[in-house]
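What follows is one chain in structure tokens, specifically the form predicted alone.
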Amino acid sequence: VSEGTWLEKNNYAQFDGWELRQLINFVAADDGVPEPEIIIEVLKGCRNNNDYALATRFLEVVRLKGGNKMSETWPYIMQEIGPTMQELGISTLKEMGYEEPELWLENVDDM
């Protein structure tokens, strides 16, 4: 999702729940990691819709979009969106214990 095509045309904070879910599906289907500005606007929309669970799942999707470069992309994204998350009262995935799946096991190919 490119910053120019979405931020100029949409005000995510005014989206209803259905529109936010459609946008998140679009972001999940896209090959790239969304820009921090887009992530911030989606989080504002989730907060305006009082949908904390959707904000959490969106953060999980964004984190996983980093793929093999997650260790580089996720800290940068958190640095950029952290102040907004604090302002909106949204906990980080690490604070909620969602950085690793509950039943996560080491990959047998990495052993």
Contents of the next structure:
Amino acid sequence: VSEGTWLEKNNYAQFDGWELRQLINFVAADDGVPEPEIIIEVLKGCRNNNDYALATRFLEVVRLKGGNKMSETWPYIMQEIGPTMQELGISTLKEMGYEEPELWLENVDDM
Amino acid sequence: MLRCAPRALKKQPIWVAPSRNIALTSVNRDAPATTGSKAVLPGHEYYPGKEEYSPVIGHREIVGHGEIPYYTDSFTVPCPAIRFREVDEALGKLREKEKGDWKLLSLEDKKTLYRASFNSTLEEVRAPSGDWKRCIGDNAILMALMFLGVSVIGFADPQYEPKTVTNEWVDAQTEYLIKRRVQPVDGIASWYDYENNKFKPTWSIFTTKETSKSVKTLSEKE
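Alright, leaving the form predicted alone aside, put up the form predicted in complex with the partner chain.
Entire complex below, previous chain first.
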């Protein structure tokens, strides 16, 4: 974990659902992709809170934080967190089909 | 004046709870970590009204911070303060299954759980809407109507014809210009043969069937 950042190794696995969502919102606002150690702890926190949807949402955020270099960061992260995902039983975004849009929903601005 | 000042400085709340008994209840933060679903427990079945209800959000669960919880889909706020869908019996059963091993969940269960909490995925938020086609199409229709109107109405009604376009005006105009000998080098006077009082043959480039008749009469006059 890079030292000096606010996102350090911490007991994120014991966080409440409310605090986890705040953390994920801050990760989305931060300029950078989080480290795999932190991702693993957040996924364990989702497991302790019995919330599966939050885990997939967090993985989507991590994937899109790569931006134009998504093709380089995402395979590295999947390589690092693959074993824990298999342990917990979280399926990858490709198996869910969420790497591409699934449904067409009308944009609120066009109604 | 002085009596009004304190009332203006007093802080007004942004959202006032309704005066009836329906109000947002606070979450017990000391309780163990749960998703907040009270739908299905052994012996406690779900019925509409059991879940926390508010006229602002309905039977949806509050899951995050926020004085006025509302739902949004965006990449900057990926986890809003409330879930998207209301609680049902089927969803309550899924939540019980969710507390167990996640390897036993089928793909459909996982997708329903996701859609219960969120309306759209972040990829769907990024997807283009195709609104540019509607904009260009609407503009094309309006331009077509405009061209139709100008071509049909603008040329049909003699009221909209300018008088400077009629052959009478143009003939009088050319007669005046030739008499004044304007543009003798590159213009109209250079195309007129003053010795024979005729237009030179190159003038035929600027004539049509209608104007050629009037030009012949002009050249016959002088």
